[in-house]
Structure formats: C-alpha cells, structure tokens
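Coming up is one lone chain in structure tokens, specifically the form predicted alone.
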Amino acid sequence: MDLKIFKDKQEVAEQFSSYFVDQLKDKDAFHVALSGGSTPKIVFDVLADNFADKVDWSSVHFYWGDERCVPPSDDESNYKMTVEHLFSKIEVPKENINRILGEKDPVNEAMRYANLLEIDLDRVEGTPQFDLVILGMGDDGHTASIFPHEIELWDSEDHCVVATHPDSGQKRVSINGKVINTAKEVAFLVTGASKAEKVKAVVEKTEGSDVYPASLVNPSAGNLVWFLDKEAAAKLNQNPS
C-alpha cells in the first residue's frame, strides 16, 4: 500500500487529481468508480477548474461506487453532487455517464446496476474490472456503502448489494467487495481528524480492525493508494510530520 500523506484537504484533492489525470494518459477508454462526500466534491472542483481543457474526457466513463436510494435532484444525491461540481464544467458525452437510478426500487437496481458492469466492464474470472475505484471511509470504518453492521454484503454473490444506514436506515446501492478488490488500482480519499483513529487501525491493521469494511480493502492487482491529510493521519506510527 501507498500512503500519501498532505497537509490538508485542499492539498490531498490537489494531488490526487494529478494522479487521476496521469491515471488516464494513453488510454483509450477509463472506466472509474466515483465516491460521494466532502473530499471528492472538492476533486471534482480542482479537475473541473485545472483539467476541464486538458483531458480527454469522452475516453473517461463514470460509474459510481455507491449511491443513496433518493432523486437525481435531491441534494443527498452522489450523482447531483457530481454534475454541480464537475460534469457541469467539462465536455463529457452523457453516454459515458453511467449512474445509479436512486430513484428505482433498490433491489432491482442493483440488479440492473451489476449487470451492466459485467457487459460494460472487463471481466476478471467473471468479476467485473475497473481501471479504478475511488472510496472514501466513514468515523465507523464503512466505505463504499458496506457498513459494519451489514460487513458480510462485501463478500455478497451479487456484484452490486443494497445496503442500509445504520441511524437513518436509508437505503444504498454499493458495489460489493469483489468488484472493488478487482479493481486495477483503488484510491482511498480521507480527511480529518475524525477519521483518525480508523486510518489507524484499518492501515496498521490493529486488533479487532477486521471488523470495519474498509480493512477489508485489499485490491489482488496490489495497487491501493492511501491520499490521506495530516488530521487524518495523526495518529499513524509512520506519520513523518
């Protein structure tokens, strides 16, 4: 594993946007998962205002790793968040926008959602492959949509799961754990210090951190970068700051 460590959010969007942009050199066709929350809104902002120009954006198709059971227009929407902050500002072809319908029965959806993966995706023993999966971490250790109290949809049959909230009890559709340790590259983006003490324990592999899905991030490729803060990694033993 890779740990990027910056000095705050603004920094770690800044970074793994560059990264992201070289991720996409030389290839004909990108197929990324996007994630939802506070550091990837400002990502989306830094490729819509350093790289709207400078990348080819009709070679990118989007999907989602996860998506809230709402609206397109609803403000809870991963999908909304990602139009106001960075498809609204590129040239795009909306074909290469592939989003969780929200606003559809949750089990059907994930049907719908993992059968088009498996046809518009590369296979690996029969698992579908993307280029790269972005996935934040929650303060309980949840990433994608799998949170602890549900952790065995990571190892679910089916290749897109619907989740619940454990407070809210609203319903997601998530990618399961397969699909993202297939992936040929998995970025985690996660800032703050209330992330803390799970980057702690899901990096150092602590006891008892096998309880939090995101430990269980573990792409077979090899390939897992950390892009991390100094609030979020401030309790690490091999924090350089």
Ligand code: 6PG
The other form holds:
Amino acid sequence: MDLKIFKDKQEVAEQFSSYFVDQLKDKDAFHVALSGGSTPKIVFDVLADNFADKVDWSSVHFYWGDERCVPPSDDESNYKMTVEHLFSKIEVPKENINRILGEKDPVNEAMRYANLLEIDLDRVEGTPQFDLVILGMGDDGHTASIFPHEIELWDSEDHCVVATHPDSGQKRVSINGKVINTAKEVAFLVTGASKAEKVKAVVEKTEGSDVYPASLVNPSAGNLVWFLDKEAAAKLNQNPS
Ligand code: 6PG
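Right, the form predicted alone is done; let's see the coordinates for the form predicted in complex with this ligand.
What follows is the entire complex, opening with the chain shown before.
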C-alpha cells in the first residue's frame, strides 16, 4: 500500500492528475473505472486544465465503478459530473465513454454492464481486469456503491450488482469486490476531515474495520495507492505532519 498525503484538495488533484497521465505512458489502450461523488470534480478539472492537449485520449477507455440509477441529465449522475468536469474539456472519442445507463432498469443494466466489461476488458480467471480502478470512500466506509449494510454484495458472483443507498434508498449499479481486486492498480481518492476516522480504520486495519467495504480493497496485483489530503489523513499514526 502506497500512502500519498498532500496538503489540500488542490494538491491532491494536481498529484493525482500527474500520476494518472504517467499511468497512460506507452499504453495503446488503457481501461479505467472512474469514481463518482464530489471528490473527483476538482481532480477532473485539474486533469483537463493541465493535460487536455498533452494526452492522446483516443487510447483511454472510460468506465465507471458505480452509478446512481438516475438519468444522465440528473445532477446526481456521475456521468453528468464527469462530462461537466472532464469530457467537455478534452478530445475523447464518444465510443471511449462507456457509461452505466442509470435511467434503465437497475437489474438489467447491471447485467448489461457486466457483459460489456467481459467483452471489452481482458479477463483473469473470468473476471474483467481494469488497468486502473479509481475509488472514493464515504464517511460510512463504503466504496464504489458497496455499503456496509449490504457488504455481502462485495462477494457477489455478478461482476456488477444493484445496491441501495442506506439513507436515500437510491438504487445504484456497482462493480463488485472481485472486479475491484482484479484490477492491475487501484487508487483511492479521499479528501476532507469527515473521512479521517474511516481512513484510519481502513488503512490501519483497526479492530472491527472489516465491516467497512473499503477495508476489503486488496488488489491481488498488489498495487494500491491512497491519495489523501492532510485532513483525511489527520488520524493516521504514520501521518508525517
Ligand atoms: C458515488 C461514489 C462513491 C463516492 C463516495 C465518496 O457514486 O457516490 O462512487 O463511492 O466515491 O461516496 O463521495 P464524495 O467524494 O462525495 O465524498
């Protein structure tokens, strides 16, 4: 596990953008699963501002680790957020954007998306393998859309599952734990003081932390990177500050 701690969200965004572009080097095709929520917004803004014309985006194939079951025009849509903060600012071929159809029936869409991943991606023992999975983490220790109250979905045999947000009841489509842990590399993007308690529990594997889905992230290829700001890292024992 590689822990990278930066002073604030802006520096996390700058450092992550450089890391992401480094990952693309010498790759004819790069398959990445994006995270949703609010943390990626500043990261996508910086990625577009600093690298829009420095990257051959035709080699980058975009997918999502999870999506809210809402239309693409909805403010809750991770796809919409990514269009506003990234795709509207870079030259990426439409066919390279593989969104989860949040407006469709969740069960059917989870099956469709799982099938798409099987077709598009290399597979390791039948499990689609991303080059990179980007994850966020909720204040409750959830990641992608695998929430503590449905942690059994992590071990689902289905590459993509239907989840339910614990408070809003909103349906989500999410990749499962096996797809996450089969990725060549996994990067957590986590910022803000509200995450500090769960960052400590998950990173330091404190007692009882196995109830948090984020604690189950353990890529078999072994490449796990955390991009944290000081606030999110504030409770870590090995926090340099
Ligand atoms: C989503 C996500 C989810 C997110 C965390 C953190 O669709 O909501 O993919 O896993 O990464 O909830 O969200 P914030 O970045 O908004 O704190």
